[in-house]
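First, one chain by itself in structure tokens, the form predicted on its own.
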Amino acid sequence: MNYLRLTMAFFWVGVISEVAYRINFFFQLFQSLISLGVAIAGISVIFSYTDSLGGWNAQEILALVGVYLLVGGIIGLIIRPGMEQFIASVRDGNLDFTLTKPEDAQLLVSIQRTNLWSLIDIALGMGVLITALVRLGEKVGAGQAGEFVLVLVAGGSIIYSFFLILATLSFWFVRIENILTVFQSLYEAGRWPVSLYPGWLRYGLTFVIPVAFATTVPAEALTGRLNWQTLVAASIVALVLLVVSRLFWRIGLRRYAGASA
């Protein structure tokens, strides 16, 4: 409960900061609508020539786009802003102030900054997802809903851990901001089912750059495609990466000399 209150406090500070520049809301809304429009246009063009793409129909892929926007909104809301701020604080020495606080430093760097307007992507993602499920006529039961929540949490944990590992490299390298930008570009591959890609790329997007666990797997849960092996794999990968990222963070932290060095 203490961590939850702390997270809400940081979020509220972020809200106060963001509402001072309300024009950003319209920029984010325009950008999100463009991204959604491009995705829907792509689906429309492809399915004007075929009824199935890799075994997925148009509404199932629309549901995947909804998950893609939803998870992308979560990344943009808190994960990426916090990691970008963390990288900058290592370079300029401001991480000193975080380390002197009584709470866990990893938690503080993870929630220290939010991008309020990414809630637009989350809202659009939920809207697209619900629209797709209604068109599919799917009645999502308690079991499917539970699987969706589980794999969504697992996917979010995997993405967070991956971001933390990349950001922790800043203890060894001076400027690595571009790594996060590259990952964001690769994340765009998640708007399509990972099964469409060649074997080597499918493996890479699942285990090297874990985009599939964040987008395709939750969509499979809602469309009745998820099997227990994938569910177990997602849970195991999430737990392993959370542990590995924590250990890597602690190793990197020992290399930090502070602003006075």
Given for the second form:
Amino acid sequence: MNYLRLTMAFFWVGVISEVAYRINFFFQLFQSLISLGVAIAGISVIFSYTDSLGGWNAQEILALVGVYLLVGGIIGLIIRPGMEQFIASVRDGNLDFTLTKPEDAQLLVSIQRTNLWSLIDIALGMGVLITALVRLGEKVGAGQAGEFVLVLVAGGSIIYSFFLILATLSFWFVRIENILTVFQSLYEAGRWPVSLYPGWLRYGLTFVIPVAFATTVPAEALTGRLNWQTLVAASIVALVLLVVSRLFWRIGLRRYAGASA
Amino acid sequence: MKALIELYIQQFKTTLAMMVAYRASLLIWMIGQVLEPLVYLIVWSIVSNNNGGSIGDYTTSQFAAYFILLMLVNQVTYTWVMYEFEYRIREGNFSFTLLRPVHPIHADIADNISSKLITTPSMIVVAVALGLVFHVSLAPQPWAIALFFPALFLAFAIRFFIEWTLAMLTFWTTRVGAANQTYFVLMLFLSGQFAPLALLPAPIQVLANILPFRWLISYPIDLLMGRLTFNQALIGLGVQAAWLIVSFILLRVVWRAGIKVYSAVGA
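Could I have the structure of this protein in the form predicted together with its partner chain, to go alongside the form predicted on its own above?
Complete assembly follows, chain above in first position.
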């Protein structure tokens, strides 16, 4: 409960500092709408030549784009900003201040910064998702919706753990500001179902850089493709990675020498 | 002239040292450069196979050839001045650059060419490997190969001038994200990065011929894929030459105007 209160407090600070730059809202909205437009234009060109792409029809691919935007928004809202600041704070020694606070340091670095405007992507993603599902005429039952939420939470945890592991590397290698962009450039591939890709790329996007769990798997749940093995696997991977990233973080923290040391 | 050559050589040494220091970033950047065309290659191959092995006059293996050549043309013509400029102006570094006795574009060109010299060999290896994986065969005419290199050079020069001009927008406002993104979207659809232009709706093809984008990416690729007659190829070089002049004049005009409104951050 205390953690939730802290998260809200940090989020509120973020809101207050951002509303001073209200015009950014329109810039971000413009950019988000453009990337949505690109995705829709791309789909309409491709589906003017075919009815299905690896067994997915146009509306199902659109639903996947919705998940892609939604998860991208979550990453931009809460996961990426905190990790970026954490990497910077290892380099300039500001992590000292975080460590002196009487709360768990991993929690603090994870929630210390939010990017308010990513809420636009989340809203757009949900809008696209709902539009696609309505046009599919699919009746998403409580079961499917439950599965979707479950794999979305699992996917989010996997991505969070992955970012934490990458960021924790900065305890050993100080100059890795760019490492998080690995994810960003590969995340683009999540706009399409990973089942389209040849084996090596599919495994890479599932187990090395876990893009598949973030986008394809939740979209599978909504379009009635998810089998129970994938559901169980996603949950197990999520739990294991949460534990592993936590352990890795504690090992890394022991190496941290502070700014002036 | 001698001073300029020396500048280019010095810049090459500096860039080389930076690249060695930031090997990992270089690798990450290359993954992105390869992945985007690769994803489109895979998607279009699947669509083509669904259609019985071809769309329009592109067979599945020609799609592969197209996107692998795209990877290489993009590698040669790519610039990062738009990101760089925003950073320079925001941090105020640009004031120091202005104190130097040569135009700052020279340092950028030298930096771009030197880092390309270092990264291009690995890109060629990646392209050849992908060519083998996707069974690509290319048999361009000798004249097409001969014209390809000037076409590629002109594409590089025009793209550099255009993007340097756009980057100067930072003189007027540091909020250039939206403008840059608009440019990238136009580039994506009108240059042929998303799909061969012949597959896009007719109005877009007309637009692509009028605007400079197609001449930066799609034209050199079409040349090597044997999709142009000799006459079409020569006309293409002429259009490129015209765009080179236009973009150069634009660069000069915007530079003169921009430098007047520039005031360093913190000044």
